[in-house]
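Shown next as structure tokens: one chain only, the form predicted alone.
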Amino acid sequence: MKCTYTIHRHQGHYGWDNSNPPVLTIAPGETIEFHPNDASNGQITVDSTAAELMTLDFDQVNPVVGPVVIDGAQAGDALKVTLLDFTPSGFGWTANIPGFGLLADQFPDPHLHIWKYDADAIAPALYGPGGRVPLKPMCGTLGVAPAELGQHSIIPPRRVGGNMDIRDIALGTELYLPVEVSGALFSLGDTHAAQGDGEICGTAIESPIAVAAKFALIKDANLRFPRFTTPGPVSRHLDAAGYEVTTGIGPDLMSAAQQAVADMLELLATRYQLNPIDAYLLCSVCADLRISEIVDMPNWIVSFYFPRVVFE
């Protein structure tokens, strides 16, 4: 669609910071192009090797585009941004980096999936022996500055937002964030072509997509964290041939989604004859992790949904 404004994926940075110079100013409801670079900052193509994941550059993961001056937002505004369009590349990855990810210590080794899609009918990517994942364009990384003073890491997620990874923040999907500084300083990237809830090896499929946004401020909100809004259900994409589903169960909620997923592994690479590792990167790009009951102390169970549609 066409924006009032377009940003470039050299005008960007790699760390929250209230300090950093805006690369524009923009009024309530005016609307934003974002042409970020995937998750490696270029690092990773279509011809890399897992090699690579040892030498990456991680100064350079994460890159966000941005900031954007919101004009008349102060502390305790609440950015509302509204996502109008997404427009995907066509080339995406999935990779295990070593001491990375939710089961890090079963799979130390370096391991990486490069994936091609079709970028206009966004239909299924090819995944191993007659998988098939369906897509759904998705911004892991939206935020402002924070009030206090200094760079912050993007990667962890923080109040005022960043790297939340929630795949329900998509086409339609209206997300509020807490304003701390004067302009609020927004800024966007880590776009993926899909990703289950709880991106469970550290990666989505990673993939350069162009986003546009809407503008607006919500005056005196004082919201404590994000939230956001979706236009429609949530996992119908990918609910037509039901899902199997493995559970931990525990005192400990981390333990728990670990037991899941470990489970989840085993009964993939056992039916589909996967390599463990294999299953564990697609998993992490369309199966969900979700806390099913949390009052029954001392126990909770955790379950992780894995949407049979891939292979059937």
Second form
Protein chains: 2
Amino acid sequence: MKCTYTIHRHQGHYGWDNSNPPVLTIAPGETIEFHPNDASNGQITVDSTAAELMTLDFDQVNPVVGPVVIDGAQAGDALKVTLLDFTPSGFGWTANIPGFGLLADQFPDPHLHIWKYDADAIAPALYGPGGRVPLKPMCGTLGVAPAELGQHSIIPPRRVGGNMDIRDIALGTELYLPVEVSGALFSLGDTHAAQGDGEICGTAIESPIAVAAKFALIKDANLRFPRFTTPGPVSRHLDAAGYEVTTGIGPDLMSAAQQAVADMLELLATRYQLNPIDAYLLCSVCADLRISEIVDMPNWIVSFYFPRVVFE
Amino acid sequence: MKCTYTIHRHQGHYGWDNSNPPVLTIAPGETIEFHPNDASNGQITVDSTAAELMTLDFDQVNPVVGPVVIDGAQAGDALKVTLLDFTPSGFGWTANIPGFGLLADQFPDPHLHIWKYDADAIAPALYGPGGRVPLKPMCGTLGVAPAELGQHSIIPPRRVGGNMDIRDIALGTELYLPVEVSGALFSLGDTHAAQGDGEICGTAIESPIAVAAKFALIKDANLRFPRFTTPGPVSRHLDAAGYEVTTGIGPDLMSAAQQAVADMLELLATRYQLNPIDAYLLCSVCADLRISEIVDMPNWIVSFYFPRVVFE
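Show the other one: the form predicted in complex with a further copy of the same chain, since we just had the form predicted alone.
Let's see the whole complex now, leading with the same chain.
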């Protein structure tokens, strides 16, 4: 779409720091098209192999474009970001990076899957080892600069947003971020062609996607954490054929999540003759972690929902 | 529907114990219509007030009907339970019971809401303080007897199922439970007219609902935990108008869930002039806790999805 400004992939940074020099200053109401690189900053290409994951330069991982000064933003305001348009590239990758991911102990070896998808039709994308994954382009990292001085890692999300990896921050979503510094200093990156709730293996369909957004300020909103509004249903691209669901039950939500995911990988491996590592990557891009029950002391239930449409 | 057998509300028990005398023995393939009482065992009626929550007999809470022997079931098998039909009663209640619920510290006082809903049409039910809640009858407690001797509390779910309170164990769902004792000893109760993922205040729309089910055995399935299959979409009754979503971000999933819920209550209280306690009960019956991100060390994100259709 036609925006007031464009920010290109070289106009970015690799860490949250309120001393990062702004690449642009805009007034509320103006629009920007962002062109972030993928989460490897272009280190992974269509010809890459799993071995290359061992020599990745992690200082370049999860690059974002920005920061953008929003004129008039002050600490205590909320920055409203409305996602207006996504222009996918058709190329993506999903990886198991050793030491990273919900089941890192069970999957110590690097693994890489390269995706090609129809960037215009956004039709379900064929997964080589089996299945076809409905796509929903989304943006994994959106944040503003923290008040605390110094550089802060780009990997964990925090109060001011950042690498939130929330599947439903997608087309039409209105995101509200707590502003901590004058001008807000907004940056964006880590676009995904598809992701499940949880992003269990640590990567989604990592894909360069242009994102158009507009900005507004809510004065003195004093949000504690980010919140957002979706314009409509969030998982109809996945739900038509129902779900296979595994559960983990116990007093610790993290262990319950790991249990539910481990059982789903076993189910998929058995039923569809997938290698466990292939099932792990597949689940990361399309299956959802939900807290089914969090009150029946002392045991909680985390459920893992795999959309059956992937194999129909 | 017409079933091979009927089990009435007095044919039940209040705790899992593999020495509970069976009320019925069936062959795989046979059907049963269960008529459980509500989770208060009839102590809460359409005329009840919050004060009565302080004098509830907790020894009667969460009654189940059964146990049923499934002929031929052995430890290591899975009991497949297919939910064939729900016959709702039109009466329900939602309560804040002191000491129970995700935000028990913030809501120390008893609170009770009585629901009347259209048992035939299952149209969205009016919530007195504000909003209209789409219904989806479901069954909160389904389980088999544990191998471990003695009586086990009915409140927490465990490996053999029990009080799982999973929203999507509903019409058409196929549930698979790990059998630990000969005959399985299946019981069922705690029916809900609607519930959100998490059941955050500790109760849903607690409602007497007859449930028809059929049974099958999967020999030597050796499940670690329950799992289930849904026949179709799970939240289309809620999703048409999109969601308001709050987030909690941090290294502990429980704290993140509490944070996300607290922010949602504040949002609803402000926007719709609800008392916080009314917002708490409303969220428990229609809003969903999801794990959005569980890999971006050291901070995870739990999101709380409130369906906007409730106020449209």
